[in-house]
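First comes one chain, alone, set out as structure tokens in the form predicted on its own.
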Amino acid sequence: MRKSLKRLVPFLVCLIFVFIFLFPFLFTVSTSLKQPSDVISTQPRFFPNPVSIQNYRDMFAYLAFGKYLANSLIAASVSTIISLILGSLAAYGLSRFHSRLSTFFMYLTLMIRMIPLVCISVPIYSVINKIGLRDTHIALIFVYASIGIPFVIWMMMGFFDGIPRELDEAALVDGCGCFGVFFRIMVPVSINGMATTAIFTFLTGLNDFLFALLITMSGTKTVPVGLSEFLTEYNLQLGPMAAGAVLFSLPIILISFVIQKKIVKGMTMGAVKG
């Protein structure tokens, strides 16, 4: 009996925490399936009764969701690829070749990462506007990659530090150059860490609202900016906004389920020194 209770209590505690973390998303899903009149009812209910897809119809009628989702995915995906390649190369160099300059660069990237994004939003807007890249995918990709590279460097340094140097030396003896060691040895060994880092970098770009609001207009508007159009000084359409938020979260949920094993392995890999 005591053994059963010892197993049951941690399970119930974990179940409570899971529900607490999932409740906002579950409530959003529930809101998206309610009738428009029930969404703003003074007596709110968690479960929709009856279930309605009217909010999804209104969302697609008022919002070019497909176009905005494509803009978000393009900017986030390309910037993630650029950040992962450049950041991983820099992280590998900092992990394997120590010097005063590399130490300075390492702390410089940390300081850059610590700067609040709102502090650099106006200078970035001014630069993008002056060079004529406003309302382009290139501008979003450039900004998101600049934000993601310092994060990738610090994340991947932990993974590379956990890989024995003997692998590098063996590859060099076999005739590989520095780039050969990186792409043939380091990348396959640290693929779990790269997958984890890529997910977090991708989420940063996908969920961005500040820079997308500043440097996009109708041509490259992203989903977070598009959803904000349901909130005006004259009207608040919570139902269509909830429907858009649910659809916007589906790509991340699907990607996370597909590579969840790599994410779990990657989160523990960087904590162990080789």
Second form
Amino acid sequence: MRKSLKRLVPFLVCLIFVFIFLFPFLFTVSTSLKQPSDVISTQPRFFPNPVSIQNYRDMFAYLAFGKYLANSLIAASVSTIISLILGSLAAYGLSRFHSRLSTFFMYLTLMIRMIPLVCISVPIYSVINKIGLRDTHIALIFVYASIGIPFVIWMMMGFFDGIPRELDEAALVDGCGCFGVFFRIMVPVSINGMATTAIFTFLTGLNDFLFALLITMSGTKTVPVGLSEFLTEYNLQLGPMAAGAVLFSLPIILISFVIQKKIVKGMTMGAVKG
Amino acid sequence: MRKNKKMLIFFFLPAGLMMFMFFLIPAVKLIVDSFFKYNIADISQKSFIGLKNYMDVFTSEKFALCVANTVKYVVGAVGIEFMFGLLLALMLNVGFKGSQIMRTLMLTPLMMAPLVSGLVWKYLLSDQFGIINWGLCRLGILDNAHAIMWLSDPKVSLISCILADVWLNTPFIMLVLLAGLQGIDPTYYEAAQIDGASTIKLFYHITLPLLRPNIVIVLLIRVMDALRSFDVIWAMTQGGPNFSSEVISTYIYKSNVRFGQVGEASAMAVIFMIVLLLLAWFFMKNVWKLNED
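Following the display of the form predicted on its own, present the structure of the form predicted together with the partner chain.
Below: every chain and molecule of the assembly, starting with the one above.
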């Protein structure tokens, strides 16, 4: 009896919090399925009645959602690939070739990670303008890759440091060059860690708002920027905003449930390592 | 040794170049800008004014207000997040039936873009159509559904932003602390229980000391993040009404992009950057203890 009570209290507390954490999203889903007049009712109800997909129609009418989503996905995925490759190479160098220079590079990388992005966002914008990349996909890709690189270096260094040096020495003796060691040993051994790192780099790019807001114009706008335009002082379109938010977030939430082990590991590792 | 250095540079160079282009050059440009006065009408005209921008920032009441708001925001949000996060980690660690599924469901806020969360909370807290006021009214806590103007009352707006931040980030603290709890060797508890220690004693003398590294690190990460947070506040209030929820990051952005005060905004950004880097440096030296070999 006492034992079951000891489990009942945590169960109930957690249940309440699960409800709190899920409620805003569930309410957004239900809002997106209400008919437009019910969305702005002063007597809000939780369940949509009648169910309507008018908000989704309106959202697609106001917003080039497909195009924005493609922009978001292109920027996030290409930048992830770039930062993963460049970051892992750098991490390999830092992990295997120690010197005072490598310590300096390590501190530099960490310091760069700590720079508040809002401080340098406008100067980054002028650098982008100077090199003629305004309103291009490449601009966002470069910026997100640069933000991702310090994170990748930090994460991958943790994985590479855990690989015994005897492995690369053996490969060197067998006639592998340094690149051979990197591609045939480091990458395959730490592929799980790389996947975890990639997920987070991807999400950072996908969820970014600040840079997309500054750098993109009509041609390369991303979903967060598009959605933010539904809710301003001059414009209040709650229904379409909810519809867009659901289409953008639901796939990520569902995928995260499937790969939650990787996500939990990445978060706790990234945290414990800094 | 020589060869080592060459290889290091070779592997680090491509990543280093990217960071140089998009972090270091902008940072240098920022510092240069902070010594100039820009003509608002024609941004290409600028004149060197030395430290005047810095003097203006340090004597500006608005900047002081933003600093105060930022401190309130960070202390409030991270404090509450830590309390809830620790509570949830302890509860989930009991390992009841369904605790795995509950932990997974609690990841939901972390998977939403901060900006989207901000927009959703703006809707939930709306004083016209918001379900939160309506719910509080139904429960009898409020006497009418417009009693709390979450976003348009200067006294409450910052608290509303903190509320959204707490919702968004508590799961992260929970995850890191839970990982720490799961790493504690159960034999400690068994030994102490044999000696007759109470649950509260177990918590203070075993759980807390062993969880300390995780607590320190998760608090540092959250403090650094909360200091820089922009998206949620921007989506909910844009710093308003009347600067009541303006934090340093939104104010820097506004001064730069909206008001065109490039010089002053740069000076603020430089000060903010230096303070954060010093904090980070202090943490790295004392807490992370980078292995230097």
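Not measured: the values here are computed from a predicted model. Positions refer to the first chain, counted from 1. Rigid core: the largest C-alpha set superposing within 1.5 Å between the two forms.
Annotation for Ile40: C-alpha shift of 2 angstroms or more between these two forms, rigid core superposed. After superposing the rigid core, the C-alpha of Pro50 moves by 2 Å or more between these two forms. Ser30 shows a C-alpha shift of 2 Å or greater between these two forms [criterion: core-superposed Cα displacement of 2 Å]. Relative to the superposed core, Phe11 has its Cα moved 6.2 Å between these two forms.
On a core-based overlay, Phe21 has a Cα shift of 4.0 Å between these two forms.
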